[in-house]
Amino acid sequence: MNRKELEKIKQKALQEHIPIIMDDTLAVMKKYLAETKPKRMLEIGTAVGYSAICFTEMLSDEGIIDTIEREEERVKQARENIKKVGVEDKIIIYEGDAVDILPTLNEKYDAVFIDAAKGKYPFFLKEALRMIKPNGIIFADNILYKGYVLSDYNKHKQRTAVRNLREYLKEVSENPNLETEILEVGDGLAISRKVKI
């Protein structure tokens, strides 16, 4: 992996205000992924490919990441970035809306990373649960959304996102097949492990 290129990708994204995974969130996820060495991972929300590139280091030797992105320009950038870093054999990009693409996937995943439209998190969870293997982990980034989710925030602008993130947290907390912890790293990270039944 070309780390110099990876650092350039990170800096460019930060300069252009493209949302990429925060360092502390990445550090926590890397710890979990290093323990489990996923063979197959799903990422919902590629952006410019930065997080997927970072995750390739944690995969098993033959590991693959499937990642979904709907914005054409971002897909183009992600493909270029993945090539620059030299991990194109590890990452498959699905171009289109995750709402349309997810129901067509029938892989079984060791890990799922949700980092896309906040208003769709409950739908992403439903699809992730359908495809996650026993002992697999579902990560959901930005789950506390600037602190709004656990406060009495109710402004119109973000109301749908906040309501759906709250619904996501309720579902992962009450699902008997999941063990969930919510960490206050980055903008909040929910980590749900599917327990064997």
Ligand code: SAH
Given for the second form:
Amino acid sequence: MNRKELEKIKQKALQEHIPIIMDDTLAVMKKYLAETKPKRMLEIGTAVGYSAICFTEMLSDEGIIDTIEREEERVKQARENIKKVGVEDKIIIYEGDAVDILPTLNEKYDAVFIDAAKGKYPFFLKEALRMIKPNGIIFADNILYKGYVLSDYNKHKQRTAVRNLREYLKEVSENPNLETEILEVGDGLAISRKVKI
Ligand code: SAH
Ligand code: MG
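Let me have the form predicted in complex with the ligand next, following on from the form predicted on its own.
Everything in the complex follows now, all chains and molecules, and the chain you saw is the first one.
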């Protein structure tokens, strides 16, 4: 992969305030993905393709990432970026709302990265659980949302997001088929492994 191009893509995204994955979050995910070596990975929330491009390094040979983005302009940029870095054979972009697209997918995934509308995290979890393989990992970024999620914060225009992130945490914690860790890296990262049964 062309690292110089990747660095340019990252700097441009930061400048344009596109919420790309934070360095420390990426480092933690890479550690887990190094063990998993996914054959197939799902990402919800492509933005301009930065995280998906980074994850291609962690795939097994011939591994593929499916990634979903609803904003047309971002999809366009993501396609350009993926080409610039030279990983177009490893990433498939689905353009549209993940709420519509996820139910049409029927792959089995070794890893899922949830990084889109916070109000939809419980729905994304349901779909991730339908498609995750035994031993697979479901990551959820921004799960602590600036600290709002674990505080008594509830008077805010973002309260629907906060309520749904709390619901996500409750569901992963109570699900007997998952082992979950919640890390304070970046904006909060939940890591749930599907226990082999
Ligand atoms: N994973 C990217 C950053 C994603 S930012 C990276 O780290 O590089 C979140 C993206 O999710 C935004 O581009 C937003 O347009 C998209 N998004 C939010 N809700 C969505 C939905 N319901 N369906 C599809 N895309 C969504
Ligand atoms: Mg994020």
